[in-house]
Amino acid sequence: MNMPIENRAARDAYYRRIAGRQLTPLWEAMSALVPERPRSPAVPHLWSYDAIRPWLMESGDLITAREAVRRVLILENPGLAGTSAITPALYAGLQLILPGEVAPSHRHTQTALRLIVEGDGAYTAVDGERVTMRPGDFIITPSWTWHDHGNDTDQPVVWLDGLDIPLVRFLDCGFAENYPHETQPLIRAEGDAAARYGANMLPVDHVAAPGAAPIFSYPYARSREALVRLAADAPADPWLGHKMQYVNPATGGPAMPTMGTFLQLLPAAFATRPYRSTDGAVFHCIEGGGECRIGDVTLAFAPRDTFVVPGWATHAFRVRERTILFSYSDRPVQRALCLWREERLA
């Protein structure tokens, strides 16, 4: 029914008089503030590496690591221009570090994850332990621990940042300090974290606590050769393929409390059925390649690509062969507060 003339000029005169005192009727916002579904702003985009490789070379040219703190150029959402997001609660990065370079220790509040592209050799340092750096390889900046990075050798290192900057900057509680060196003194030999902890072992004496897994490191041999050991000895589910997560071996929670972590085997010429779950998704592809259809959009991925699945988007994957995806996503958050969903369609 058509609202009389004189109506919807008394209530714009109304809304005219209460805006002065901060005040906003819920009635005409409604819809957009408890919506009937997920409308997420973020869209499907794809960043091909080969096509962005030269320019992140070019960067090395222009500045420093030592400069730049981080030398990386932000993935960003053509939805969420403006906002450094690839998801409306992630961040995505790739991060060049050259021969000879170090990436100044510092440590904030943010927590940052690693996924090897290329290079093999370079390091990071976490907390006074160092660990080497090779393709595949998912490593864990936790939350407010000292981190530098460097590379002692004669290739570029690229890798994968994934962090939780705009949930972070929504909840408003981000804190950032550099330290007073370079790098920071190692306290530990390289492994300590993944002999205590990454052996189906912890020390008697350790207390579980909340927050990132006290290993940092997930090297992708051994990921790699769980999931290839999985699909030869069970089917792959229809939806996910053969699919696990990377948990906290001192709680069996998500590896991170604000990011989880997956990787996904699909066997060759395997084609998925429609998915969609409530936490936007960030893939890598690691081996393979194939096509991801989202919606009505339809991406083409290779070794080495970068794409992203918005949030309650229905997607589904067909590969030429055998292929693997890294992903990463909010949904420990939104399993904490009760609020993820997923729905598996025919």
Second form
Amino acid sequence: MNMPIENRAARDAYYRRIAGRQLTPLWEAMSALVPERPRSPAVPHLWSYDAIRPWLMESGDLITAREAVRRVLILENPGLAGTSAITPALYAGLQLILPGEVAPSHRHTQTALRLIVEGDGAYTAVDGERVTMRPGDFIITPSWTWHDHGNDTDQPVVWLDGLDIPLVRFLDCGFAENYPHETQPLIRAEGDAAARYGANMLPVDHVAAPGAAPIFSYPYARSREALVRLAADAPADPWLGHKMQYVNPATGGPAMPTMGTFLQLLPAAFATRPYRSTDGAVFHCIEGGGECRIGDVTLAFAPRDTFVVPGWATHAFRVRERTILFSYSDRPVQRALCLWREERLA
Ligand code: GTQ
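Can I have the other form now, the form predicted together with ligand GTQ, not the form predicted on its own?
Zooming out: every chain and molecule, the one shown earlier first.
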């Protein structure tokens, strides 16, 4: 810039004077406020389950699930320090429930998803119905539904929590309350929601409403079987492998209004072509393992590892054995606002 120095000083003095009236000049901030393309403050990062499991188990000696309400280690993006966010819109954490423990019932406007990492047979109760949790199961807790978690098994249970906490904070829509008792009454038998809504049928008088799916559990055994079947017969997409999205069976839309959820199979020795989309995503490796190259960063992942790919970051996978990845992002929000973009690169 060839601005005369006097002019610079005059402008700076002017900025200081108007600052007292809560005014700032757009022209000094234009490219940051209206960027040519997204430059996420989030960075790629991987949390190795084997490395963090001892820390998680140690938390079990320090505080009970009852006292903590939710005993969770938050996975915070190093580029978003102090925000408890893994991408600008999303939160992730690993929740531990020890044998015999209960995480007391509460509800909040934030939507939650669970992906079971370790332990077989704990439960979560949502809106009066219990759901048993098995490794790889994807379970939803819709906005403003009462939910408590419990573990009647003799082993610890750990799951990945995904919530839209930063998004709800941004929108100033956070409400929460505790249930007057530790657990909510069960008013339906386990499996009721799956029978009503999860068998390619709907109750005859059902009227589809916007919002989260009326089923709470997407058992891994069924989702996995579908992907394995597809992979045996259909060609893999060069950019995505075999990638499916979880849906609300009553609407065909996403399982939750704010978070998109996906299950992806990459065949043995498969390498994807570079791809990017505007929705930053949290990935969790259920089976297999390999590498995700994101710009000049390479993350090596194994089963139970969680990693984050920032929005609009070009990335590609390379796997050794058949690999199954769960992921979630804010794609439904971006799509609803007509902002979502993707790019398949050569
Ligand atoms: O299980 O209700 O990781 O309310 C963060 C906030 C889990 C939950 C989290 C929550 C929960």
